[in-house]
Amino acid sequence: MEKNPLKHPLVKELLEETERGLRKYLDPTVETVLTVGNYIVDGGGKRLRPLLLLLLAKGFGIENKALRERIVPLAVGIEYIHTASLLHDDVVDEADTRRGKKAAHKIFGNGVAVLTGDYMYANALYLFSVYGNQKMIEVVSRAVKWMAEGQVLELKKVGELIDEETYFQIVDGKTSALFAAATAVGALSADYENWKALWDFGLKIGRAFQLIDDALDYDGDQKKVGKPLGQDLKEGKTTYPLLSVLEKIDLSKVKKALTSTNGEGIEEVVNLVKELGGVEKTKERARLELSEARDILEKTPLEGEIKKILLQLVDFIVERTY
């Protein structure tokens, strides 16, 4: 079995599409827009969205001429909807780096980045208006909602400690919505009727995504991940690696880590989750629920080399180390 799916021939060729269709649909009429709009696509990341969507598109039934024609302009959308917000998030959380280069606002200055993320949004509509249907915006505009609302509940929470369902409510907003969308636009693509478990299929994969995104912001490799580790406790953040080993922790220390302004205490308490194994603990709930994703991908019509895909990257999310 390939162990990095994305190294997979029709992966790849799937992956250099999407790529082309990013610069391709990127047409605004003002240069500053272009400029941000290039600084942060060339900024790469794994376009897991796109590719799900792509790879369904094709495993239920879509010729490749109408999936370069009419399908890999949604694959972009999305893409689009997704850059959009990572360009809003480092504004709102101040970030300094973004894979492993400097966020956008550092340089474009926040007003810039915000609008260009807005430009982002319009044109992702814009495409689906085209290329889509009435249910493929439907569907994209309630991940949209979704997304705001998870981003705001996210920031609302800055510096508290939540529970567990609080954590799930942010993470199906910001992060699994968007995949529920992309992969339930696959399907809608090929007309597929049972659409909505493909929606949930995609939402088990985002959770599994943020949750391993979580691991890895305690124990991952910084030059890796594109980000200090601990960012998540110095943006007063409580993700599930600590949620998982609460119980076992000092709570005077974490809030104090929480409320920190300088980073003091951080240190102490990502050393502590990981000595008491809240990174294996994130791991195997991501574990858990793209268990119940293969289950749905068992229940369809999906066959062959495409299902074969699928499942590596099931693995490959969970397994991952960047």
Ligand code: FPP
Contents of the next structure:
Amino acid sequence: MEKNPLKHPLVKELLEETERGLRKYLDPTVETVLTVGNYIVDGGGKRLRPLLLLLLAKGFGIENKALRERIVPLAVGIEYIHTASLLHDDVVDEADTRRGKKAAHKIFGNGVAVLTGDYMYANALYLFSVYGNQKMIEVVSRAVKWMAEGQVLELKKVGELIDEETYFQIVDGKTSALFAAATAVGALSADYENWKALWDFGLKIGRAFQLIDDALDYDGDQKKVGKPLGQDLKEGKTTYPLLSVLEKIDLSKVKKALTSTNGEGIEEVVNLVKELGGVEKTKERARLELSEARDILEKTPLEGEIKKILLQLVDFIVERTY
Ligand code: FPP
Ligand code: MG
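Having seen the form predicted on its own, could you now give me the structure of the form predicted in complex with this ligand?
Next comes the full complex, and the chain you just saw is listed first.
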């Protein structure tokens, strides 16, 4: 059996449905919104959030026809929220690259990028109001509130050394919240009573995903990751690889790197973090989150092929190189 869950025939089918939906429901009348929307959608991405949502909906009993007609739009909505947040994030972070291409705001300008993000977000809420229900809207809008809070907290802490508690407060907002909303909606779409357990499952997956994202920023393969490495430190962000080895590093060097405006001192700290095992420690922390995610899955009635794929996806999150 294929080890990479993304190559599983069922997963491929769900990913194709998602791709079709992403284009089908993007229907603005203003040409520029379509151009920018397509630009960010065409950039690709792993589509993990919609995939988790669809797998859970199917696993909890939604049949194929209903999945296509009622649940795919919700999965698309979740991915639209993700793309909206990336459009906004790249403006905030002044990032040059996203998904191996020029960041949208670098081509279309900040105003158009932010407003297209607004359009995508509004479109997501529209899809949830048409195809979802009140509870889903509550769960998703709460997640987006949390995302914005996480982003603001991160912004306020730029250039500062933060502690582990603040790091996870930021991560839970900016990343875990949307994963949790995706997995909760998957369970809610099939009226699974204990959907809150799936919310917790998503939170843990999201944490692990961001931990690996932060590890890849220290020692990934730039081509595969699709954005320059060492970016977090350059942007003045303290992330887990650095936090995990902080007591072994000269703090004055760290503070210099975090506040550097010309890149001075960054490479030295990146190398120190790697030498001191910060990347491995981060992967270990991600594995811990994922083993808790697995425990949650074990307590659900999910079984068979879907459960197997979900468990493989959990493994993929820590093994991924992009
Ligand atoms: C990327 O983080 C950013 C996010 C995961 C979330 C961004 C959230 C918002 C902008 C608030 C919500 C907004 C809307 C419209 C829904 P990163 O900068 O650590 O990762 P990167 O290296 O991929 O940029
Ligand atoms: Mg960013």
